[in-house]
Every structure is written in structure tokens, then in C-alpha cells.
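A single chain, nothing else alongside it, follows as C-alpha cells in the form predicted on its own.
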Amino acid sequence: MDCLREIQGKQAHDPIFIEKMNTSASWRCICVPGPLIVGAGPSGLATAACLKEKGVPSVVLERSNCIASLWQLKTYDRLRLHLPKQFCELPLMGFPTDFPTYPIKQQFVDYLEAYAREFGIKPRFNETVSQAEYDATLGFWRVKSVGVNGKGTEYVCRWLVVATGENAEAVMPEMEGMGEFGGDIRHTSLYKRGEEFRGKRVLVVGCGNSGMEVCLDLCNHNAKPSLVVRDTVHVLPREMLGRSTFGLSMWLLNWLPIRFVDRLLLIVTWLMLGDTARIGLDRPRLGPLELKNLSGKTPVLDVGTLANIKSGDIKVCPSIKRLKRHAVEFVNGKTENFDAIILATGYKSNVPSWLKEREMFSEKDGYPRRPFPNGWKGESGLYAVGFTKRGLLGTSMDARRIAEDIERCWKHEAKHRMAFTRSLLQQPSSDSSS
């Protein structure tokens, strides 16, 4: 209520606000006493939980009808965590002990739903944020959202946490002849399983972890997949020397320089997987860890796809020049027939489309301008979580820092409110002087 009174006091003599409200009478206004979090994926849930632990209430807005909508609605069935579960835990609550080392998709969703229940996180679903802007006159953020019924709500808050993440929108590349192809062209966000492609010739565009796994899934369902490899790529075994490759890398980095660790990883990988360049998968000049640190490009952790490429069950193709009627012409001049194309071309941030702010976030890619680990905090109570290009480990780091920072402000303001209230109570009334 203190927050609402403060806003109302400022608004009472603010002609700009009065004009805005007159032109948007159909919008209802809600004052949020604590932070407003946009996004109910792992990043939003982690931040809300860390805030809850510190006694700071928050409101979470989610455009979909469930938590972790990317995992629940836009991932293929065979998906499982690529890293061991201990590296994918959210703050304050681990995975169940009976979960496997690499939990499957449904187990991860179950974990996130249990996490939300544990910390009493109840997002406001089906609320799509259309605009968020800082009102310097009021000193608050004004966040507009639209529900499925078309009704608008404006939230007014002192702190705004952007938790929409790196995977908000599917990247759909433009290719010459897309309208001419005539077959099924879809993004991996619409791919569930290979059953419907049984016996068909399918071209998978993109050789990241998703592209590799979709190819493997297609093979397992007796489809005939080909893989477009447009760039260099590091493919590492998921496990080496009896440990997870990621866990081993993290342990080695405690003792050795990153370039030395990269060399060791590549030597062991060569012994286990052979020379990947011979099957059309050239490696980048930089090592996998150094490349990840500089560009955020994640190495592929092989779970069986490479064996199918070596056996010829998966064919490696160069970049696409153009699409034709049920066919694809490649840059090397060859043309091959395909029944379907699956775009494993990744995702992107959608922050510039709704956040009216140019200092913290880049308009070009929707990421914080300041590199990790300093991209989590902006000006005027603006925060970002889940934009580190370091997976759930980076998310957990961001969430803890944000909660600690907001807690300091929360306690400071509470102390001032208490002191102000105490001073009012201690003032002698006009009756007592008579």
C-alpha cells in the first residue's frame, strides 16, 4: 500500500499521467509492491525463489499457459539435459536423488513444477508483455501486458526483471525458393518425434546439439536424414575418462589454463571419435572452451549421431544455395530431392520488441551490452537473468545476485518507511496542546 500511495501522490499533480490515463481508459492498473518478473521459465522461477527466500514478494508474468513453455511445448520428445543434473539445478533446491545423471525432458519439467510449488510461485499465465518503459517522472517502471481476451493491464513497479531469456523466438532463416519447395518446412520448435517422417528424405539445417539429436531421432525412426553443416563445429563425447566432459572441464580449469584444457579435451576426443574433418565436420581454430567464452557457441556433445554419420545413415551436406520443387540445390552445385526440411537454426531474444530501453540491452541481438558476469544489472531497477550464454549455471548466478541487490533496496526503503511512520506517531496532536 505504501507503494500505491506514493504513486498516487505523484500522479495527482502529473498532467502527463492524467493525459495518458484518459487515452487508455480500457487498461486496468496494478501496483506491484516488489519486483515484476517477465518470463516463467527456469530464469524467472529461480529469481522469484531467491527473492522469496529473502522475504521479497514478486509477480511473474508468462505469455504462455504453463511454466517452462519452451521445454513443455517447443522441444522434441527425446530431449534430455546435455549436462549432468548437478550442473543444472536451480538455487535452493536440487534434483530428486532418484533422477538419472541426465534427466529426460519430462523429469526436468516435473522438477520445475515442484520447484514452483516449493516456493509458492504462481505466475500470471497468458499475459503477453507488449511494452515496458521507465517513467522518470514517477520513478517507476510501467509494464503493459495483453491477455488472451484482449484486455490490457498496466503494472507499475520499482524493479523490472527481464527473464525472457535467450530462446524467446525461433530463428527462421530466409532461403531462396522457400515458396517453391512444396514440402514440409518446419523449425525444431515444431518437431516432436521422427515417426511421421518414417521412410522420408529429410534435410536438417544446423549442426548444433538440436540438429544432431534430430538427425539421430530420424535415424531411429527409419527416416533418411541429411545434415547441412554451414560452419565449423566442435563435437565432443558427452563423457570422457569416466566423467562427464563438462564436469571434467570445470575441474581441470581449477588447475590449468583454458588453452591447455582445450588441447587435452581435443586429444582425448580425437582418440575417442577420430578426425571429424574426414566426415565433413571441420573444427574451429579456437578450442571448445575458449570459443564458448568468447562467442557463447556451445560445443556439440555427441550421444550417438557421429556413429550414424560414419556409417552413412546420416549424410553431411554443404550450405544451401536455393530450394526447388521438392529439391535442394547446394553451394557445391549438386541438387538432391527431399520430402521435408527441418530448421535446427536456434532461437533469439525478443527483448527489443517490447522493452523500451537502449542502455542495458542491445537493439541488435537483445542481449545485455555488458559481457558476463556484469550483464545482470542495469539502471533504474532493471535486471536481466538468463542471458549469460552459460546455461542454467549462469541463470543461477544471475538470480542470486539480483535477489541480493533487490533485498538491499527493499530493506533500505522499509527502514525509511518505518522511520517516517515512527516520526508521525511521535508528533504531538493538536488536541494535546490545548
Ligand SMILES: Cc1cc2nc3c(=O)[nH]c(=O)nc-3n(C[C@H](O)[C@H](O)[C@H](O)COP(=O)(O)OP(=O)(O)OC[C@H]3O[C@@H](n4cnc5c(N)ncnc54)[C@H](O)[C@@H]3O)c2cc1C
Given for the second form:
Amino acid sequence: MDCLREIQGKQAHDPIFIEKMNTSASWRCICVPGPLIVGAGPSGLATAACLKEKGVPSVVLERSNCIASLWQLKTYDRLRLHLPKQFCELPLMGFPTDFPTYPIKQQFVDYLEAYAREFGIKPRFNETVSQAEYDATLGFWRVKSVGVNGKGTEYVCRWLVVATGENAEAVMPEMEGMGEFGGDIRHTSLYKRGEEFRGKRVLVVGCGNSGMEVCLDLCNHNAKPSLVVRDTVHVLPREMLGRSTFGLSMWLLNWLPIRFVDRLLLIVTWLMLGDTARIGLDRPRLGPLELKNLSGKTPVLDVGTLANIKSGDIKVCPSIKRLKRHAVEFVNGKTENFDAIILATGYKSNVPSWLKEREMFSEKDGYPRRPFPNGWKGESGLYAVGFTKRGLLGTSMDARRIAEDIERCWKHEAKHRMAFTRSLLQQPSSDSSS
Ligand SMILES: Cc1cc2nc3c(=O)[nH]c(=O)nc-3n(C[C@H](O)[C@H](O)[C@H](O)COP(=O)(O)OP(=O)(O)OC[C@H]3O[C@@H](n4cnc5c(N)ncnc54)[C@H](O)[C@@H]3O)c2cc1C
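Can you now output the form predicted in complex with the named molecule? The one shown was the form predicted on its own.
Everything in the complex follows now, all chains and molecules, and the chain you saw is the first one.
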């Protein structure tokens, strides 16, 4: 069952498959009275729930065959929420009290399933939105989706909510000699656990939260991981001074300027973790919070990887120059043998590939052009949820705002609809006049 799920999930993401379906599709048309939400991840679910609470019905389209497909199909087994649960709750329904501070992946998925049930959200699964365009003559959005069976559907709606996420597609870097490498090369979205790499030399490319955690997982399964660190990176302990580092930072920011908080974080980090530059992890010039605010780059919260780097169980390597049959040549001229390469190179938005609109969303990165907290609303009933680079906290803020905005419009239009219906009912019928 799980296997079938994964195959369908992957098919639904395959551009060649979608193209084939697009050309063979016979289209049908559906008018949606309320908003149409694209994506049934946490952002799509949160928006649908907030709308439901306000009495506005919505339709949710999802390319996979399950909700939260990123979490269910594309993440490794040992994943837990990176942030404490109170910062990851969706609006209107908290986590169960018996959940740990950092829920495991399955607990988070269970919570989202319960959330969807609570608000009666039933996404239309296996529908990949391939195009959405505003029809100015009609004053409606025309949204085309393709199902796994090749059936095409055009939805016509007044409001369109983009909830396809910051992590819609895996980023696969081009590397010289990639076709030549004889071992397994895969993105972290296809990595489940270290078991299959036992005893193997594995090169992990990218030192964000995923890259660091995959290295730790590989160590725990007796593989021999090396980590490519190309850039500077802020590694912070997940907890400091008896509180979560994230929670403490948020609390301090209520009173202190961001640079001061950054200083404080870095001093405590230095006392707890030592000088990370000595193990090959140079820190950026800007502090962790300032950098996050300016560039969206998230600091790494250490869950044990650093100890393995210090002990030599994880080796730090510089950038890759080229791949060879069973080896990797680095920019420092050294060459080392590897059995597998795991690309922890992140994800990107897929909005420019299907949304024919260039004002609200940037064609370059697929994010709203206006920075947080103003990126959630565009023109002509277009909205974005979950593109804040602020995780699930940002999602909750967007979802609430969008629901409030649409509710105002919905109620206003409902008044007109009622008045129109009343006027029709009050008109004397031709029967009674005769
Ligand atoms: C490994 C990892 C750990 C994370 N940990 C945390 C954490 O602890 N705390 C936190 O706040 N954030 C965390 N994040 C950030 C994460 O992005 C959010 O938690 C959350 O998944 C974002 O929800 P979303 O609904 O915006 O996007 P997604 O979860 O990506 O959902 C988007 C949905 O849209 C669907 N979709 C995409 N394109 C189409 C299309 N064309 N047609 C139809 N459907 C489409 C996708 O299939 C997907 O189901 C983590 C991210 C990763 C990768």
C-alpha cells in the first residue's frame, strides 16, 4: 500500500507524465463557489480550516494521494519537528497534550490527519494543477488540473489560494562528471534511513538541518559519512539556558534589539559548542537572527551531529570540483573514494511553472515579491500561504489573514446574492397576474 502510494506520489510530480496527461486529457469544467486552494500541506489545511470556521466553503486540490505529502513521502524516518510544538501548531487546534516537545514525524502527520477530520477537509487528491490564469473578462480564475488517470479538469473560481509550499521541488545541483559516478546519487527527499548505507562511504552535500541530520543518522547506522560544507553556517544548540533556542530568541526579541540577541546567542553557543570554525564550520558575518531576517537562511539546530564531527566520525570536506567513477575530487585538489552521494541541497517553489501571473509572485524564485508580513495578498482574489520563510508560524499568520479577507468579500457578495434572490421571489409571477 505504502509502495503504491509512493509510486503515485512520484508520478504526480513527474513533469513528463504531467505533459503526457495534459495532451491526452479530455477537460471538464467545475465552478467553485468559494476559494480554491492548491496544496494540501499544513498551509492548505490551515487556510481551509480558518475559512470553514468563518462559514466559507473551499475546495482543496492536491497532486499527491495524501495530505502533507512532504512529511509523509519525502522525509527521513528520524525526523522530528525542528522547533518546539507550541511554535508549530496550526490555527484553531493545538497538539495533543501528551505529545513531546519535539513531536516525531508520525505524530505530526497524525495531528494533521486529525486536523483535516476536525474541520471536514476532504482534498481532491491526485490532481496536479498545471495552469492557473486570471480571466479578466469573466472576473474569475481558471485553474487547470490533471489527474493520474489523465482526466483534465478546469476549475473556475473567484479566489485562488496558492499553498504549494517553499519545498515543492527538490533542488538538484549540476556537478561535473555526474553521469560518470558509479554509485547511488540521491536527494534527501528520497533518503529514508541509514540502514542501506551500513559500512559505506557516503558524501552528504549541504550542511543545513537536513544534511546535518542525515549525517548523524548515517553515523548511527555505522556508515562513514563526510559532509561537504561550501558556505558559512550558524550552528546553534537546539536548547540553551533550559529553554528552546528558538523560544528564548523570540522572548528576548520582545525587549532587545536583534543584534544584541544575536550576540547573546553566539556567546552562549560558544560556551556550549566551542569554536565551530575549528572543525570547518565558519560562521557568517551576520548573526543568526539577522541573517534569517535578511536572507531567509535558517540556522542549524544541533541535535548531536557536532559531537560526531568533533570525534572525527563525520569528516568535513570543501566544495566538489568533479565526480569520477567511484571518487570525488574536491576544490582543494584532494580526491576521495565514495560509494554514495546524498544531496541535501534543499527545495524550491514550483509556482512559476503553473501560475500565469507575474505581479504577486517572482518568476525567479516563485515567492511573493512583497516581503513578510505583506506577501499573503495579491490582486484579483489571489493569495499566498506558507511562503514566509518562517515555517509553520508564518503559515498560521497567513491562513488567518486570508480567511478574514475572503470572509469580508464572501459576506458582502452573499448580501447581494440574497437581495437578488429576494427581488426575484417578490416579483409577481405571470400565473398569479392572469
Ligand atoms: C525536513 C523538513 C523539516 C521541517 N521542519 C519544520 C519544523 O520543525 N517547523 C516548521 O515550522 N517548519 C518546518 N519545515 C518547513 C516546512 O516547509 C513546513 O513545516 C510545512 O511543511 C510547510 O507547509 P506547506 O503546506 O506550506 O508546504 P508543503 O508541506 O510542502 O505542502 C505543499 C503541498 O502542495 C502540493 N503541491 C505542490 N504543487 C502542486 C500542484 N501543482 N498541484 C497540486 N498540489 C501541489 C504538494 O504535493 C504538497 O502536499 C520543515 C521542512 C522540511 C523539509
